[in-house]
Every structure is written in structure tokens, then in C-alpha cells.
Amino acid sequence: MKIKLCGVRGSFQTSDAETKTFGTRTSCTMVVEDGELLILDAGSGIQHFNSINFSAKRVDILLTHLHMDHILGLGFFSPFFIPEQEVHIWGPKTSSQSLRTRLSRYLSPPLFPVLLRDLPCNLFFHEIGNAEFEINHFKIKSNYIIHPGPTIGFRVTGNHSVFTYMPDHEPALGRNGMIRNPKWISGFDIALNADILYHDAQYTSEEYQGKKGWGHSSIEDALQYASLCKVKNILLAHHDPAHSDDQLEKIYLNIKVISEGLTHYEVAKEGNEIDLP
């Protein structure tokens, strides 16, 4: 299983030179195995897809939620404009409006000039919640997790490896912080024993104190969460757009001092590729 990080910036895209090392584009990750591809989220990082040689008749996009930084790349997704191309979009189910209706709010004027209904591809929508399903040979489990609005995390199991994806997640939200009972830890079932957990780590612990309830994690909480879920490695991602490369370097240098004994971690960088056995 190969994991390519196409966009790791949180909330909105950056454009200045001070953020290029860790990346400027918003959430999008590609998972490839045996010639089959999954695209997790469709932020501006989905532009990386348009530069690869991919000729399969079917492509699948799995959306964790519909906040703009996770869907703003959809309008520029090249397979949408190829007749007969099969595109499947998977996203969180709600009790009010369909996934198609909610996405049409963005893919329609005045926000976007092309209507969703006018796309020439063969487009399919799949609404999911706490579910298990298969896409080609991938086995996928989805769970609702803590983040404003309906949001799901994904556990992707390939031939030999497990990758869990939770770019927006606030597991420590509550009166007394993170719950220790696995039965009540948000997303525990899809994170447990994963080979790699891709997880929200937008804030320092000091910043998080003024932003509780915004739906994001402190770096320290993300590491603690990974330890509780017994994951082998964690990719710390969804970097705050207000953090420059220099600031992130200093933040993570300090984290190394306090993270001994916790799960092994790496800092997500746009463009990085990770090979799982």
C-alpha cells in the first residue's frame, strides 16, 4: 500500500513562501495498491491527481465531511469532465438532505460556474455512516467522529496493511478532556492497531485552550489518542494555516522532548509518499 500526501494544510490554503516546506494545499490523500486507487477528501490537494497517469474506468473519492477545505478541489477534478468516466463519491449521511444536494450547493452558481448535474461523467453517490463496505479489494470501515457537522473517519485495509484517516477530529472535547474508556473514545474502533493513523494536529496545547469545540486537536492530544488506540505510527497533519514552516519546526522540536514513550510519529508534508508493506 502506497500513501501519497497531496494536501496536509488545515482550514484554508496558504500561498506564501513561508509555508511551502510542509505544504500549502488542503486535505487530500491518495491510497494506491495493486493498481487500484482511493482518494480521501477533495481539498485543493486533489490537483496532484491531475498530474498522474491514471486510466482506470472507475475512481472513488471518500469525503470525511463537507467543509470547504475538504471539497474545494472537486470543481477542478479532471475525471468529472471525461464522458463515460465512472466517478463514485462517498460521504457522510445526514437525516436532512442528500449528499448530492449538499454538494450541489458548491458546484453551482454563484460559487462555481459548472452545475453538478451538467458534468459529463457517470457520477454515483454513496451515503455512509457507521458502516463497512468494499471498494475493489480495499475493505473500508467508517465511523462518525467528533467534529462540527456530520463527519466520518475511515479505516482502509489493504492486502497487508491498515491506514486510518481522520484529518479533522477533536477526541479530547469534553468536561475532563479525553475519555480513557475505549468504549467511549471517538473513532477508537477504526484507529485501533492501525499501521498508520493520519490525524488532526492543528494546534499547540496553548492554542487549543482558546479553541475548544472548533473540531480540531492539539498535537499533544493527537499523540495521546494514538497511544490509547495502540497505533504503530501517527502522521500529524491538518497544519494551521497561521503556522509558518519555521514555527512548525520549532513546535515539533519541542514536542520531541515531551513525546518519549508515546507512539512513533511523523509530521505530514505535502508530496510525501509512504510505502506500507
The other form holds:
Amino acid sequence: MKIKLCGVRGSFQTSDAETKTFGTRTSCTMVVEDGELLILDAGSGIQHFNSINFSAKRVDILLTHLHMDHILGLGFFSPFFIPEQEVHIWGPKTSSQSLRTRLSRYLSPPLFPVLLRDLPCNLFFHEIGNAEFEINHFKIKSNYIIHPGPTIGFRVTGNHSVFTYMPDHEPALGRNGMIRNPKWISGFDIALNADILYHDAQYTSEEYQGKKGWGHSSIEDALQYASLCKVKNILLAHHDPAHSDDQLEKIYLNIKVISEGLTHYEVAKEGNEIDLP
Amino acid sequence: MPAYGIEIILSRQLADSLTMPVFITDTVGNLIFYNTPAEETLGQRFEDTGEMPVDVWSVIFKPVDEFAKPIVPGDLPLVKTLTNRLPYHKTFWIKSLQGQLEKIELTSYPIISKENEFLGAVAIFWKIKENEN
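Next up, can you give the form predicted together with the partner chain of this protein, since the form predicted alone came first?
First the chain shown before, then all remaining chains and molecules of the complex.
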């Protein structure tokens, strides 16, 4: 299984040179195995799709939720404009509007010139919540997780490895933070024992104090979460757009000291590729 | 056992932040969480008891009406919520740990997920002084 990090920036795309090392583009990760591809979220990082050689008749995009930084790239996704191309979009179910209706709020004027209905590709929508399903050879489990608005995390099982994706997640939301009992931990079942957990780590713990309820995690909470879920590695991502490369380097120098004994971690960088067996 | 849905987890986190006693049950009435103010009413600590089966915790309270007549379980808001998956409210009296009758207002409501799945119920109550209302 190959995991390509196409966009690891949180909230909105940056453009200044000071953020280029960790990356400017918003949430998008590609999972490739046996020539089959899954695209997780469609932030501006989906532009990396154009640089890969992929010509399958079917492409699948799995959306964790519909906040702008996770769907911004949809309008510029080249397979949308290829007749006969099958595009499957999977996203969280709600009890009110359909996934198609919610997405068309962005993919229609005045926000976007092309209507969803006018796209030449064959578009399919799949609404999911707490579910288990298969896409090609991938087995996928989705669970609602804590983040404002309907949001799901994904556990992707390939031939030999498990990759869990939760770019926006605030499991510590509450008066006393995370409840350290697996039954009371958001997303525990999809994160448990994952080979790699891709997780929200937008803030330092000091910043988090003023941003509780915004739907994101502190780096420390993300590490604690990974440890409670016994994941083998955690990829810390969804970097705050206000954090420059220098600031992130300094923040993670400090984290290195306090994370002693916790799960092995890496800081997500746009463009990085990770190979799993 | 799988983790609870986020609707239950967030209900507990909210209950943990309130001064009113809150009980959270699963779909059949097993008590899966009660907050610190509820501990005073129940006379037990969640830290000590953990979750409690419905037949254990339901007998702790002895609810009565204004004539001190026992209220049958089927007339209690939480039981009705578990049966009908609807919110209910009732004023009644319970015997305190000191043996005194205390007037309470209790509201119960179902927890129904975005997928329309019934996940459990919440009961929240207020002690009312006799000269109130």
C-alpha cells in the first residue's frame, strides 16, 4: 500500500514561501495498491492527481466531511470533465439534505461556474455513516467522529496493512479532555491497531485552550489518542495555516521531548509518500 | 465491546459540565453514565460502580406522586422515553438518602443519531423546593 500525502494543511491553503516545506495545500491523501486508487478528501491537494499516471475507468473520492478545505479541489478535478469516466463520491450521510444537494451548494454559481449536473463524467454518490463497505480490493470501515457537522473517519484495509484517516477530529472535546476508556473514545474502533493513523494535530496545547469546540486537536492530544488506540505510527497533520515552517520545526522540537514513550510519530509533509507492506 | 457513538460520548461530556444531575442509559435502560451531581442523589460514585444494569439502579429510587402513592415504572418519563423514543417530562417526589421526600422535575429525551438510530436516553432533573411552582 502506498500513501501519498497530497495536502496536509488545515483550514485554508497558504501561499507564502514560509510554509512550503510542510506544504501549502489542503486535505487530500491518495492510497494506491495493486493499481487501485482511493482519494481521501478533495482539498486543494487533489491537484497532485494530475501528476500521477492513472487511467482506470473508475475513480473513488471519499470525503470525511464537506468543509471547504476538504472539497475545494473538486471543481478542478480533471476526471470530472472526461466523458465516460466513472467518478464515485462517498461522503457522510445526514438526516436532511442529500450528499449531492450539499455538494452542489459549492459546485454551482455564484461560487463555481460549472453546475454539478453539467459535468460530462458519470457521477455516483454514496452516503455513508457508521458503515463497512468495499471499493475494489480495499475494505473500508467508516465511523462518525467528533467534529462540527457530520464527519466520518475511514479505516482502509488493504492486502496487509491498515491506514486510518481522521484529518479533522477533536476526541478531547469536553471539560476534562479525553475519557481514557476505549468505549468512550470517538473513532476508537476504526483507529485501533492501525499501521498508520493520519490525524488532526492543528494546534499546540496552549493554542487549543482558546479553540475548544472548533473541531481540531492539539498535537499532544493527537499523540495521546494514538497511544490509547495502540496505533503503530501516527502522522500528525492538518497544520494550522498560521504556522510557518520555522514555527512547526520549533513546535515539534519541543514535542519530541514530551512524546517520549508514546506512539511513534511523523509530521506530515505534502508530497511525501509512505510505503506499507 | 465497540465504542459508543459520538452522540452518546458527547452527551456524557456535556453531562460532565453541568450542575444538574444527569443519567444516561443505553437502549434498554442500563445506566451507562451518571454525573457528579447525580452521584449525590444515587448515593454512589460512577468511579466505584461503573455501568449499572437496569434492574440494579432502577430500584434505588422510589418515586411517588403528590399523594405519596408509588408511581409505576411505566409512568416514569425515562421508561416512557425508552419505550416510545420520545421526550417526556414529569413532576414527582423521590425519597432522599436521608429519608426525606424531595420534589423533582424530570425531563427525559431519546438520543437518536444522524442515521436515525436510537442509541439510548438521557434523564436530567431539578430538585424543586416545595414553595416553588
